[in-house]
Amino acid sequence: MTKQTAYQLNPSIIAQQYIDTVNRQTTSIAKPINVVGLIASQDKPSFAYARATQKKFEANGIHYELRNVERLALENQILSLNSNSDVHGIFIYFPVFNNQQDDYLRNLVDFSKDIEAGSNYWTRKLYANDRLALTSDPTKKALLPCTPLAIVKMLSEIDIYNKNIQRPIEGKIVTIFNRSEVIGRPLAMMMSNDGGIVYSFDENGPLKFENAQPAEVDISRAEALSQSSIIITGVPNNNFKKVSALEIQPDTICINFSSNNNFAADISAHTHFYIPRIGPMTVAMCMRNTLRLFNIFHQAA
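Assuming the form predicted on its own, can you produce the structure of this chain alone?
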């Protein structure tokens, strides 16, 4: 593939390729696929995103019921949906409590309906590099978290991920600013499983991931950035010092998945590979995961 400029790496265009595939498959399924999204926020941007997600699912053959519920009602809602055989996927808009209660709610979702693949069932498989959804069936692939998967798919579009080899980013150095259990840490595990050397930063300092094993490391932000060929940011904090062109190598791949832009304005002039948002790709991966869950666990029910 020839080198592309940043404006050509439009996540909406790339996402549409995956959405079209989902659409073709859903039209061949006689049984309706039903998803329920639960949002316990009155935040207008969050609700707008939820509505946009609902609209995209509905337009491509997946029925998506969006419920705006009180946060203290979420637990009972999840348990009820888990036991409802007519519901094939559950999507929760986090954060809700913005503390460990969110982890509890995330793990309350039955793994066979866990679109975001954030529950312990899928997390254990990711950390063990277990690529199968069911050990008894080698044809059924495991689910991966939507946003980390979206990032990997974007990298595949510019041939950074060599799909033809087992460890597609062997030896590449990656820096990630975000080590949340939802996105940053799973992403570091995925990329190190795929051969990368990953420096993962959060407010508690850096860790180094190799072969899905984290280790303490004494490395500065400046050192990590200067060595990296891929930099991924997801810090929703205005106090974060934006990554500037002076800190990175020319043509470093730069991806931002935060609602805040974590890169300085000079980045786009310094690299052809700058992706400031990935939201449409995340939605596409959620649809992809929904279809995979349905085919593995619900189609024959």
Second form
2 protein chains.
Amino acid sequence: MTKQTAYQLNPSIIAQQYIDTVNRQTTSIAKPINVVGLIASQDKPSFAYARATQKKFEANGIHYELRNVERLALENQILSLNSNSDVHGIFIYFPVFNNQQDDYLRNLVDFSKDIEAGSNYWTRKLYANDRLALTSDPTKKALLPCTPLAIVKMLSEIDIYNKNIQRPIEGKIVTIFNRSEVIGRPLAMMMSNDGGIVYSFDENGPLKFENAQPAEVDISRAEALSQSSIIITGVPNNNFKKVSALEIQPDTICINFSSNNNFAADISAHTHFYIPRIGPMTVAMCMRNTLRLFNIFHQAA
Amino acid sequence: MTKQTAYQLNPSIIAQQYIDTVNRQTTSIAKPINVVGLIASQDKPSFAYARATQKKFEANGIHYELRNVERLALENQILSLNSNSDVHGIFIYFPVFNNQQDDYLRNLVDFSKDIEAGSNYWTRKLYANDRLALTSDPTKKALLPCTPLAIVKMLSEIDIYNKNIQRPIEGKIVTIFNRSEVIGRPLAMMMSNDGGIVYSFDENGPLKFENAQPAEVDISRAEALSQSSIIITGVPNNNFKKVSALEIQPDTICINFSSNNNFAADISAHTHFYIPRIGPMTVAMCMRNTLRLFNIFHQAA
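The structure above corresponds to the form predicted on its own; please give the structure of the form predicted in complex with a further copy of the same chain next.
The next block holds the full complex; its first chain is the one shown before.
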């Protein structure tokens, strides 16, 4: 195994490999695959991102309708799409209300159309180590949430993830800043399942995950960072103290998935393995999930 | 209809009427009704509250086991209680993690044992105006979440809630500070279903609910408060500016359900209808829900 270069870790390039696979598979499907993206924001960068997602899907054999809706219309839109058998996937651009209601909406999406795999149906399977999409059919694999999956797939391109062993990061220390239900907690579970010792921080303090089991732990940010081989950040808060080169080991792998970068500017000079955004990989995983959902739930219908 | 006095609005006294009804019904049920309460806190006041809840249930024919568990053990405890057919109700003392994971846990409780009716199964029914517990059986009524129900039942003791008409607060203006998925949003839906024009505030701004439909609105706190006949607060944040007598009409009905009172001290002199806590009513509604769930889902088993 040769060491990857920073160039090869460009998320767009890695993502393209997965998108090419999706493309090959969609061309062999006769029926159109229809996804609807719902955006309730008037924010220009959000729109640009949504348009880019749409183009990527469309260019690879998945019809993607982008609908701009009032935020208060989202609930009825989701219910209507859930019951429309011509729609096979639903994507919602969050945050919308920026509170618990966003979680309510996320969970309102029927699991068979939840291409982000962010609803409780899928996260429960992950936490329960249930690998099947439907308990009744052992041939159909469960979905994994897009962003955690994107991060793990990115990491598996680096030789720290030893693909030749069953637990590819056995004994490696990982620090994750974010323990949301959609990204941070599932990611900690997945990486500890891969053998990592994961320190998971949020504003309420740290937890330690080993073998997909969380435990209480008394460790400071400084201790966790100084021991880690992999550091992953996703704190959309400008008050977060950016992780600086002084806090980490040389050649630590640093991945940021927050819209505001949680790493200080000195990080890029300190390590080759610095990935400041994973957006393109998340889109690719979302396309992969779309295809998987279609094959499991919608192909025969 | 005679005007109630502040004394008669003591939530413990109103609650007792509902508890007496529960008591009469449980004595006619041969099979024991079993509820398990899970508390993951070591906090003394929380424990005292949990013990008081337990005593109230036990004294009225519902067996209530209180378990003190590690917070990280809660998930497995809930799953185990869900699958235990001898357990008919589950109550969790929140907050536990104080983040999205609490919502995850709340939704992990099987809806047939969710005596608080705080999980998505029940709130979805409320938002969809679906009054049935099971779509397949028109004789079984859906549950309503405990705290919103407690508040509406308290209000219906006051003559502002005109029980003689179908929409008992037709045209009345209501302000609610809290739009959580568990209390504030369902409460706004319920009160607007009862004819109220509800201004619902949270940290992201106001919404207006009429006929169970939310709409965008541009109204200040001062305007909403000065127009309201009923003001309900539930902001567990010390930075919230307490509602003072200067901001409200005389004889406004004021109800606080937050652990830290959101009304200033001058309120009690300003109106007879000041209810600084509704805890005992919430417990009574929870007992009522327990009995309803037992009758719908567990009696025959």
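Residue numbers count along the first chain shown, from 1. Heads up, when I say rigid core I mean the largest set of C-alphas that superpose within 1.5 Å between the two forms. The model shown is predicted, which means the values in this text are computed figures rather than measured ones.
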* Kindly check if the Cα atom of residue 136 is displaced 2 angstroms or more between these two forms relative to the superposed rigid core. => yes
